[in-house]
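There is one chain below, alone, in structure tokens, taken in the form predicted alone.
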Amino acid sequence: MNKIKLPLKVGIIGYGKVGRIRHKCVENHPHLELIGICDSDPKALHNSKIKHYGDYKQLLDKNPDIVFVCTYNLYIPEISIEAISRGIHVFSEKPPGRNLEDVKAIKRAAINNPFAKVKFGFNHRYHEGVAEAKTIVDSGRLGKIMWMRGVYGKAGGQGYDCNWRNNIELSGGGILIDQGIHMLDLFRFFCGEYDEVKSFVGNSYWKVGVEDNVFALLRNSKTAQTAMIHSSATQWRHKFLLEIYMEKGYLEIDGILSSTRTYGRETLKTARCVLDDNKYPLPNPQENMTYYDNDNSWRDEINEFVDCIVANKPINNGGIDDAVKTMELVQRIYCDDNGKPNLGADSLSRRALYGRVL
């Protein structure tokens, strides 16, 4: 194993939004130096004291211990896959490629490159009302999990039919991959896998080649947990919402922290049931309402991330086994049950990049 020499030196290869995101992180970890931005536009970067680089292997030529692949979701399964075989740790934005096999090939590089953290920025995880709710989950006090429903939603915004997340050869699909993927993290966060997937994926609104509006239900045969999505981008009022069913009780996260603070005060109520002389559910139990004003979850997933590489401990959040099956049920989604192209999407481009039986 190679020896940890501090700080790490770190490349950012992308710079729009979220690449300067990363780029505070990475500025206010005391672990952590900034050696270069590559970004095909040299005006993306304003501050002259930071080294541009065109080419991402002219800052890949540099040796960083890390880089952040913040790019068009075409460009991550080739970058992320050079950057590993040169031994350098990888953080790379979701969704992790267009499609699972892309995942699969940077599995592939992974595996071969073990020394190499590879983690992908399913930040939903550390929000604090996620993460409050997992630990009341994991306690058992409200019992098993037996269903969970998830809304996640927006409006699209000015220019949404011409933004590169809807077109197919750069994102991979529409909403679903964009948005929705991070409810389905969540759902394996909170249940574990499942095996049963029945999905409406549909163009009603935008007709921009991709899906606008995706319902699916999805099932643990084994335990019979069952999670039903709606991911939209026709939810005119911005929207997250989790529910979690338990036997004893329920968690409801609402509103989701973001940068454009649109999805409303993170909010996660409580409750428990209240039973009758009859050992019966009573309706409308007492709930408990807790606020979150702060969304510290960028930095610490980032955090996570450098202290698994220093420590070298498995990387167990948002990891390239987490990619990996959270791609397998956007696929299975976006195919029907013979692992055809679920029609609704009405693509020749989604045929092309999901018509292979999973």
The other form holds:
Amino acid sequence: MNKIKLPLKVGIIGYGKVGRIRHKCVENHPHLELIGICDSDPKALHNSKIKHYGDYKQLLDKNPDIVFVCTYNLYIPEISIEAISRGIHVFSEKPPGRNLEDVKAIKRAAINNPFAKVKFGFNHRYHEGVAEAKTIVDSGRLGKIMWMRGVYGKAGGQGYDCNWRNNIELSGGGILIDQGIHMLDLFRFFCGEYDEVKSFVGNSYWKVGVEDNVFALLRNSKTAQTAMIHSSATQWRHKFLLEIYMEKGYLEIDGILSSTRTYGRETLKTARCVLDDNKYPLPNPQENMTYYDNDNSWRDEINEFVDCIVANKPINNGGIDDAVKTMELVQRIYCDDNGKPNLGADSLSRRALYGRVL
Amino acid sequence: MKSVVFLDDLKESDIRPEKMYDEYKELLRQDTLKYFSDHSLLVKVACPGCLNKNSKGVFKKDGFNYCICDKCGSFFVSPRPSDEALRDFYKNSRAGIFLRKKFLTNTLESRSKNIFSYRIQWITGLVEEYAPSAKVFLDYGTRYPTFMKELDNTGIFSSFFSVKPEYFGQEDLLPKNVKTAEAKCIFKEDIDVFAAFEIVERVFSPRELFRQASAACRKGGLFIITSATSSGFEYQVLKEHSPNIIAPDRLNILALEALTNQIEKSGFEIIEVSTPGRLDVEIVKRVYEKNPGIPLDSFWKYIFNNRDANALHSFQEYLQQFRLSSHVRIAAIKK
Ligand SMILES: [Zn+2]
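And the form predicted in complex with its partner chain, for comparison with the form predicted alone?
Every chain and every other molecule in the complex is listed next, the one we just looked at coming first.
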């Protein structure tokens, strides 16, 4: 029987914006104790008293119980695999690497080292609006999901073209793998798997060597449940909208709370389909709105991760299987069933976007 | 924390038919003069919202002295009748008898449609999300036994308690499976959902009510209230001219933050604060139209004179969205 000693020792690898958010979560968790931070730039720590490591292996040598991998996507597989093979629990940011091969490699390591728990930062599942929508869907009171439609758009904004997220070597793709992947994760969270995929992947504006717009249709051929995503870096404003339509009503999550609050007030709209005397739907049913004030998603996903470690429970949200399945969707959206990229007329050259990655 | 908005229409006359409400208020006025004219029987209190002792009377209504707390903004009656005097008043006064024999009975159907169904939806949603194993429901100061029956029909709860139903003379009307109880001490962390609908306004001490709720709820149990709040548009704009500032029905019209602070201090974590009130704009407009001479800011007069129902509806929606309506509902979880 494995005995857990509290507090759990934690290392953070990669200390950019997300690494600092994770640092706060660690500080606020009663069962976690930070023992070191690894970042190639010692100045990134801003004179913090926490011990700095330039090489992540030196940090792993200190035998932390958990590492948070907050690096560029390029480094996620190598670091995660090394940590997992040492029996260290891994919490990694999304996407889980640059492509399907990366995440499959992590999965192989996880299978060989079942002690180590692995979870990825699909934090949208923990937003209050999403969690409440999930409760309503699971209650069955609005019937079965028929379709979902998701828009996740960015304004682009200052320095967008210079951002590491658009450097194919570091990221593996553009707006879809960076941001749209959350929407794909939510489609799976609400509705399970999709075996049919149709898509257009294009570069309309930014000309940065990765896609800036993705339109995709997903369908489960057995249940006919369908989902449509538009992931965009030319939305000219920050936008999040997920519509979930069921047999007896609908839910819409509009806006999502973020640190910058630029995606709007997180709102859950709920309505029942109302029938007239002849049993046909009325055009404007009564809609109720719920507004959310706090984004506790980062905190709550870490709490769940720590609970799973302490109680030795399986990871049910954002675990390695979720990561593989979601990356499969990313891969299938990027290229068709013959492995050819799904490019629009305005698209990138095959080599620029996919020559290296797929 | 979250906040809920309801966008459908509701008219005040749907839940408070004007003629009957006026008749009730007139009886209340006559009875309070009779019952409480001897001020030596009344008790001076600190602000029930924040315990500030320095508030002074700001206006009088039906012989009662209303204070507005200069610290937290709550409206409250001081001095006020004791708990026993209140109970006796509701039981025996003509107003009390009218309330339960005529008012509660005659508004039952519209309340069931316009209020109970929302409450049941609210409770169902909260239980599903936060307390799926909930079985024991407690209603404090039951005014509508029918509501308990409708809630029972959902099949969520297996056990019902009604505390102080005699306050409104409802004990005989309760469904058979509802047990009645005195508030004091019989509950000890065994209640899953503790509800107090429109009762904070009437009790001698809201603090004591929150304390009892905290003692009664199990860890993870839900405490849910609805109440009038002085932070809302109707009371802020109309103050003593509000037709709903009536004593002793509304001894405490607490500020929103005073309510949430006290509930948190009693050992709860707040999960929802909404002001789903749908009537503020209609009420203020009606008061102004009936009595154009009341001291109302010219901006509001301009809106009422020059903008249509659409604009007013949007304005009420805005009040709901930003927790500025005069009717609040709060849900909290016992820590
Ligand atoms: Zn006060």
